[in-house]
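Only one chain is shown below, in structure tokens, and it's the form predicted alone.
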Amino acid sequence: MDTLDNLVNFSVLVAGIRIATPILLAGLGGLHTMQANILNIGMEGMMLFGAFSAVMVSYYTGSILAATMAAIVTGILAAAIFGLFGVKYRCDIIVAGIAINLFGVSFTTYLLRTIFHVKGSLSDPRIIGFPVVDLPLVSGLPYIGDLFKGHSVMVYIAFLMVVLVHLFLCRTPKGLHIRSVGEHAEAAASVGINPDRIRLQAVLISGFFCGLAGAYLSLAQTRMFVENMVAGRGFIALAAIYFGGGTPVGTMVAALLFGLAEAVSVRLQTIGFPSQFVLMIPYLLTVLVLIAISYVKKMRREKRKYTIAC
């Protein structure tokens, strides 16, 4: 009963909404580069260029802006990266993302140790992260209001962010062309649209929200960078994407869920459980997700094979 206390109870929703945050702005980014028909795996690597770049600005500027710019800037030049050979240069695009993730890790790492001259971890009072801020009205609800208390400003921006990717995509002119290049690019060129130039375009929103994913990570999660802090929460947000059916409103249900899982891992880790069993859960989660959507999306097939027969 006392372990049961300690999951059900508003500090692990809380913790869940925080954790939640990173995969959320991920998979917001994620999700133009879907709609246009783009696999984008290198997530994990624009989110690490982000993190990093957001910590090494705020340490030597004290700035929270700059370091967000920074963050921003890093993430859309590696999505550049990613965009250039994946899209422009037609190579293989899973290739192209794993080369992304294995440049992040290696790079950030020698960065750190070529200008902090540390190893494993960057901690410094330098750093300055995002604030914390408490919304005046909503925080005050009798039962809910502790919900919105403690949180990053980061966090109301990410939620912020849902409605306003769910406006771009369905209601402006570019959206539309991302989708419809999505959905049949040759039809799309048929009226004057460039396929290549949308899927480019897609993959740099995509950079732009990770970078920010990556700023919130180390300025808001943890205030420090530690080699490779990304720790798959890019391929989370891949999952949540697929998981939420390609909305920005079922990526946010599917955040929310893989940082609710992982939020209940870290409070049994704290209350005993073996570490090396309870750390897994995240992930576990995540595998049988995909499973699990995989298994729906088979059904489906073989009902419309069977309607057609029929």
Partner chain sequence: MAGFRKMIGSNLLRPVLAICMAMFIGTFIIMLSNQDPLFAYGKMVQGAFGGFSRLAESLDRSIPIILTGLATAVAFRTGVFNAGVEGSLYLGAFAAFLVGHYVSAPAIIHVPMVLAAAALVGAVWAFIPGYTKAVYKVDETVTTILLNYVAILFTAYLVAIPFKDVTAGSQQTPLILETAHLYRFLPPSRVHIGLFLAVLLAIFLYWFFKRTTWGYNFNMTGMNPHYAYYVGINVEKTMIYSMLISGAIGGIAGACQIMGILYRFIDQFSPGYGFEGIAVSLLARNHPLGILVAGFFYGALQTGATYMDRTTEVPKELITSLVAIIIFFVTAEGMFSYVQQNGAFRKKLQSIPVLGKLVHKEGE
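Switching forms now, from the form predicted alone to the form predicted together with the partner chain, please provide the structure.
Partners and other molecules omitted; one chain follows.
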């Protein structure tokens, strides 16, 4: 009973929310590319660029706003390279994603070593992190109030974004265009939409969110830059999108589940349980969900074939 108390309590939930936030942010970005029918493997690299430039600008200017802006701009720039080659010059989109990830890991490490002359990680008191905000009304509530304490402002922005992305995709013409290009590009083109331009725009939006996610990693979760600090979160975000069925709310739920799993695994580690198995959960779960979704689709296809034959 004691261990169970230790595992499921508010501090684990709060940690889960914090771990979920970068996954959610990147996932919201990847949603747009997913809706435009582009498999965005490159989020990992975009996040790394965002994380690095956020730390660098924060180090030199001490302004959190400038750092966030820099992260967004570099995230979009990295996405632009990905989009330029992946969409315009017709590289295989998967290959372009792998290349941008490789570029992200190696080039940020290169910059870290040539600009700051450090190996491994950079932490410095000059790096300013995101401010911590307690929501004034909700944090006073009994029981659940603790959930809203001590989070950085980015956490709230991330969850606010869920609503905005939902509205954008479902209620605006641009969102509709993105979805229509993903659904049937030729049909969209026949009504005067330029599919490649829409795809490129979706990629740039994903760069915006990945930049933010990177900034969160380096300025809210740690206040430092570590080589390859994204460490697979881009893929977990991709998994969260699949898991959530490609919707913003679904992605949020998936990100929270994955965050919670990791928070629990950190706890389990402290009581001696091999953490590796818990860390596997998001990956295994996603693979199983992917198989299940495809299995259902296959069944439907076969049923349809059957009815036509009759």
